[in-house]
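This document opens with one chain alone, in structure tokens, the form predicted on its own.
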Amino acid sequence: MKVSFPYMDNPVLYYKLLDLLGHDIIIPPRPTQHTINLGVKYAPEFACFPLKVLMGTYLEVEKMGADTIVTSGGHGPCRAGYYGKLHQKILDNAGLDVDIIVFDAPKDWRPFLQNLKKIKLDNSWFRVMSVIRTAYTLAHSMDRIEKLIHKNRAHTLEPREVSDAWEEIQQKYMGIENRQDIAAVEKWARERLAGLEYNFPTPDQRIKIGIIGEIYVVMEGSTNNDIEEMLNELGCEVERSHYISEYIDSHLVPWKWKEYQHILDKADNYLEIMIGGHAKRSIGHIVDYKERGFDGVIHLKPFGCLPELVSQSLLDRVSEDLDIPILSLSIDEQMAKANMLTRVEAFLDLIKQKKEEEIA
């Protein structure tokens, strides 16, 4: 069995989880325009953009020899819950012998455990739980470092040096075997980043931007023209509404679910019910960012994403009520980097002007 997985943000977590279980792994390449074109060719025209990108990735890894794909699912009114079945049907219709294993949030533990049995190989359940704990620790460690990068890269004299350091850090994480290794790599990563040259402004001069929206286009830079780096290079600190460790906690760890309820509660004045996807979370994060002193919010909506279309319809009201600028960008295979950069620069000009007026 040759196993692969979706590419989202970076491949380290999925890779280490499967590697520590002893699988023969095919690491998916970072999505490119070729990946997107493949997905567009095989996926339904009306499908939302992440489904198309993932479809392209699955077709690429199949050509690389993968016969099994391990991925996560979804539930509720969002179409993400049907991704696995639709991807499987498209692969079957194309005559490709690939099995997709979908791990949904464990509302019912039986299918979750059945899927776990498919990937456990000859490992004992004690070993499986040990690997899961290591992967969980890895997710949180990497996200702590990535959050630090999204903040500090905005103030370095050479942003590329921070991005290069992040590549080195990811390679270090690829070599971990246990939780002690993870702690050592995180310590090394912090020292590596601290050794770079920064020029930190005073707190009132900093510009902080929150990024909200559908999880895939928020987290995967190849789909959003690396908007985090773009904003950092323009001098803005960035924080996303989605990180993989937080997704794990809020979807797969039942005793952690209540910790994330406060974000949903913050959206109640605008969106009382759960309508699927991350629509309510998106609105809640805007309120949270305003309370924490952020200067603006960028909303990323995949073309064809119904929950985020509802979020978008509320943004003008939220922006006016909270007095916070919000830029909504629709993401699809036609989104060019130059177009996005022009809109982001204009948005930041508005924020800087607003900030200057408030200081004056």
Second form
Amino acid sequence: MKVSFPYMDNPVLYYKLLDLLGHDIIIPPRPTQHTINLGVKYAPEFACFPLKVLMGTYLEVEKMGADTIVTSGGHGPCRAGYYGKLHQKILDNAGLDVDIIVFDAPKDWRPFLQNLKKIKLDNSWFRVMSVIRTAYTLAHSMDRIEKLIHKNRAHTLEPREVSDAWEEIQQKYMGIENRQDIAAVEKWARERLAGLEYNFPTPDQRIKIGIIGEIYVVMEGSTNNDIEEMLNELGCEVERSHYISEYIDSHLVPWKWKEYQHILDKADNYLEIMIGGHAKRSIGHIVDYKERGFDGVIHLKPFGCLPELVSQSLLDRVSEDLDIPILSLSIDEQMAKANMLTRVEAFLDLIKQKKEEEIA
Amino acid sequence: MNDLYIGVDIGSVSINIVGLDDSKDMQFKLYKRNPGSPVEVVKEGLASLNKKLKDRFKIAGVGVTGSGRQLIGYILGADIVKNEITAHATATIEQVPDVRTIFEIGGQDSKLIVINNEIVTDFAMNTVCAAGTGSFLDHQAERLGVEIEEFGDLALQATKDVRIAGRCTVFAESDMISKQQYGFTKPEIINGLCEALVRNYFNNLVRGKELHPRFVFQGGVAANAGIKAAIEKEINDEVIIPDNHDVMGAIGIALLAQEEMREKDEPSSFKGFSITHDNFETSSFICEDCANECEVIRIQANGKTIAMTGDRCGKWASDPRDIDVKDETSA
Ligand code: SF4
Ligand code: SF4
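Form predicted together with its partner chain structure, per the form predicted on its own context:
Expanding to the full complex; the earlier chain stays at the top.
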């Protein structure tokens, strides 16, 4: 069995989870234009953009020799719930022998355990639990570092150096075996980042931008022209509405759900029901960002995504009610970097002027 | 010698160059449609500016805007390189200080800019759908055998309304042909097309936003009286067409250059008019050194590489060099 998985933000977490169980792993490459073209070709035209990119990745890893793909399911009534089945069908139709194993939120533990059995190999259940715990710790540790980067990279003279350090840090995380190792890497990572040169402005001079929207296009830089890096390079601190550890806590760990409930509650004024995808969370995060003094919000909506179309339709009202500028960008295979930069730059000009006005 | 500020707007269907003096009066204006090579157009434009003004003015600042701004900005040694939304708004606010809404329709893109107290508070931009831009009209004018310049005035001669389904260029075309067969006159059809374009613009960009007067309409298409009338009908209010409506982006960036130079107190970084004699070539190649597979853009002056951009890692941009790569494209 040769196992692979979706690429989202970085491959470390999935890789470690499977590696610690002793799997033979094909690491998926970061999506490129080639990946996207491949996915667009095989996926149905009406499918949402993330489905197409993932399709491309699956086809790429199949070529590299993978016969099994482990992925997590979607949540709620949006199409993500059918992702696994649709991908499986497309692969079957193409005559490719690949098995997709979908881990869904454990509403019902039986299929979850059955899936777990498929990938547990001859590890004891005790070992499986310990690996899961290690992976869980890893997710949180890496996200603490990534959040630090999204903030501090805005204030260095050489943003590129921070990005390079982040690559290095990820490589170190790839080598961990247990929770002690994780703690050691995290400590090393903090020192590595602290050793770079920064030029921190006073807190009222900082520009803070929140990025919201559908999880895949928010987290996967190759689909959004690396918007975090772009904003950091333009001097803005960034925070995303999605980090993998928070996704795990709020979707997969029942006793942690309530910690994230307040974000959803904040959207109650605008959206009463869960319409699937991340629409409610997106709106909740805008309210949260405003309360925490952010200067603006960028909304990423994949082409063909219904839930985010719904949140987009609410943005004008939310923006006006809360007096926070919001820029909504539609993400598809044609989103050229130059066009995106133009909008982002103009948006930042607007924010800076607003800020000056408020101080004056 | 007086100071001159040059503004250059590199759009996808037109290139505009203006020269403003210290009191913001226009000393030079060039509007060039359908340019083949932007670099050549800019070189020629600057050469004629130099010829006309060199005895009276010295260059005190240069600004570049538009979708091709990075590259040209680099070649010219611009003092400021800024996006076209900010540039357009700057020019409009200078002329119409109490403007609240700017409709900008150009040849291949369109914008909506919302302003409050001389500050941009919202904007939307369409770069994908041709149906809300000037190229929609160009296309249909050609089909009808009408010069695009006459298009607008013809529209005003319409006596009946006809609705052309104009969601997208392809639909509009077939609908237009059938309406012609029904016997509607050319002016009526043209008027229908103008209204279809405006409807598309509103559907794409305005999307039910509340808009406030004063309204300004600018961009290449603002010369078209039919479109102006269609917008006024849509908003039920009057729109102002500013002087030099077709080069507002260039004016805006010239104004921003002036502001920048006042603050900076340094001489302009403009490379000088000698560049009009240099031979520039732009090409690109795919870097295969890692999985990112960046399209790296290379600018050569007289056969020597002077700049590279488009690489994610910065290995080319920080050290532009002459290398033997097979070119993917040459322009
Ligand atoms: S949230 Fe949107 S993009 Fe994501 S799976 Fe659902 S429809 Fe597709
Ligand atoms: S330019 Fe840099 S990031 Fe891009 S493919 Fe080459 S090595 Fe990779």
